[in-house]
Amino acid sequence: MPEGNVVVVGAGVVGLTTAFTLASEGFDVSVIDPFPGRGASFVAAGMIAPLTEAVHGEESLTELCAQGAALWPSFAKRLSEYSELDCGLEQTGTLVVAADNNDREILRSRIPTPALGTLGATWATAAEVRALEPLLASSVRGGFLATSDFQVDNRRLLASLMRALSNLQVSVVQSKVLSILSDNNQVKGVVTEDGVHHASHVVLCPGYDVARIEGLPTADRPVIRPVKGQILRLFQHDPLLRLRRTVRAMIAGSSIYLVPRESGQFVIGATVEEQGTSRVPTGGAILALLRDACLTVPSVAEAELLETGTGLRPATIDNAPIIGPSLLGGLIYAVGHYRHGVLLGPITAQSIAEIVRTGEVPVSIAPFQPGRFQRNG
């Protein structure tokens, strides 16, 4: 077993995936979170979308997302071996469609033809996209199939990770971390509401409120904001009215996605709201999600509404994650994954394991280290 022990603070997808990766490599790991697996990761849709979530000007992040998505099939297989559960990875691709001619032009400008070509995708006519998904509205004006973009059932994933940690005898402590314990610029563990947990390494993955933890170095203390996202879960009783694959639509310049599950449930999401820490669901957001979903797939109107959910995504100033070692020896950040927590879980975990094991920062995460904000003032 490698020397030392690791405390992972935070039990969302990133924290649990990191703990699983470290424990499966032989590290002595414990996880601390007051509500394991119940934060933004529980509300999420489970999108793994390096192409359709790409934003112009975020090329480094897009490249990291592409590398992260490539790890998912092998990661899911490895996880199932440890957990003996299927995490619900679905690789049928994402069908991206435009609601009308204006939305078609917006899509073409955001994802140009050369970008599609590099992924083996081409623009399809309205008839061609409806052949791929017959439930689409007759008003849809073309689109493309993004085979690089797929999804995982986030709740099955969380259950699988928790089972794997149990099988690996990882301790999951339900408590809140109050401060980092350190001496002579070296981490010694964490202080929680119920006592002290000693560790040679501490990995911080607590979500948007990381800055509340005392004892973080002032120079690289992360600045994270919560971004509210409202999401709906429905159930389609009629098997003939169930989507074949994930559908993402551009409607009046806004994006919506519908993510089907094997069970007949599906997810509609998601809003992006700068509303502080409010978790209150709103009628306007629910109305807009249902309206746009019905305009894209009319049979949604016949589905049973199961749940409205609200999550707070942790976002940085530049919307890219902070991954890497702190100025405090033994402290490692893995925060601010914003809309890419599920997608980037495996590559973040792999990178952190390499840092703990060797002390070296992998090339793939070099642009996302904590010092980038300090250097830029």
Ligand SMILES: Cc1cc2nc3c(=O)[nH]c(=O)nc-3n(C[C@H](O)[C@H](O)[C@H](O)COP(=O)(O)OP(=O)(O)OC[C@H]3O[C@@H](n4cnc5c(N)ncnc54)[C@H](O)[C@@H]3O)c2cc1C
The other form holds:
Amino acid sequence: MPEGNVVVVGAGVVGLTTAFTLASEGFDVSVIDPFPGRGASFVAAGMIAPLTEAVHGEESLTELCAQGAALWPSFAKRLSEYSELDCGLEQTGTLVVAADNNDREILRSRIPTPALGTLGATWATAAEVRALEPLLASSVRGGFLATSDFQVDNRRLLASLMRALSNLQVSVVQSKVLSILSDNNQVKGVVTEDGVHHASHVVLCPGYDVARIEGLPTADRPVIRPVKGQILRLFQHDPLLRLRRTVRAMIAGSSIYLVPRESGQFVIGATVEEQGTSRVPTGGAILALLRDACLTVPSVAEAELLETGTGLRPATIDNAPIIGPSLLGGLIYAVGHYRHGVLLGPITAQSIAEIVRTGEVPVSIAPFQPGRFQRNG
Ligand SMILES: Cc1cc2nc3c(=O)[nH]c(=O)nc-3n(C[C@H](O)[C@H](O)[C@H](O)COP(=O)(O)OP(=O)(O)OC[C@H]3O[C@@H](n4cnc5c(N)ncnc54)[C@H](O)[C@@H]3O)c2cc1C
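Coords for the form predicted together with the ligand, given the form predicted on its own:
Below is the entire complex, every chain and molecule, led by the chain shown above.
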């Protein structure tokens, strides 16, 4: 077993993938979270979408997402070996469609043809996209199939990670971390509501709430804002009315997605709202999500509404995550994964394991180092 022990703060997808990766490499790991697996990761849609969630101007993040997505199949396989559970990885691709001619132009401008070409995709006619997904509305005006983008069932993933940790004898302590314990610029552990946990390394993955933890160095203390997302979960009883793959639609200039699960459940999402820490579900958001989903796939109107959910995405100033060592020795950050926490779970975990093992920062996460905002004023 490698020397020292690691405390992971936060049991969302980022903390759990990190704890699992470290423990499966032989590290002595424990996880601390008052509500394991119930943060934004529980609410998320589970898309692994390096292309269809890409934003102009965020090229280094897009590159990290492409590398992160590539790790998913082997990560899911390894996780199932340790957990003896299937995390619901589906690689049937994502069908992106335009609701009308205007939306088709918006889509084409956001994802230009050369970008599609590099991913082996081409623009398809309305008839071609309906051949792939017969449940689409007759008003849909073409689109493309993004084979690069797929999905995992985020709730099955969290359950698999928790089971794998249990099988690896990792303790998950239900408590809140109040502060970082340090001496002589070196981490010594954490102070929780219930006592002190000593550690040679602390990995901080508490989602949007990192600012409440005391004892972080001012020079790299992460500034994270919560970005509210409202999302719906439904069940389609009739197997003939179930989507074959994830569908994303551009509709009246807005984007919506429908993510089907193997069970017949599906997810409709999501709003992106700068509302502080409010988690209140609103009628207007639910109305807009259902309206746009029904206009894209009319049979949604027949589905049973199971749940309205609200989550807080942890976002940084540049919308890219903070992954890397703090100036405080032994402290490592993995926060601010915003829209990509599920996608980036395995690459974040792999990078952190390398930092703990070697002290070196992997090239892939070099642009995402802590303190970059403070250094840039
Ligand atoms: C509606 C919606 C849809 C989304 N869809 C997708 C998607 O399709 N694909 C994708 O990749 N991403 C998606 N995301 C984003 C994704 O959910 C987040 O990026 C991801 O969940 C962040 O994971 P995390 O582990 O950092 O945070 P969280 O999942 O929020 O977990 C943080 C954990 O830390 C714990 N914690 C907080 N403070 C403390 C403390 N002081 N001590 C101990 N523990 C603490 C919390 O209890 C919580 O369990 C979506 C988000 C939303 C809201």
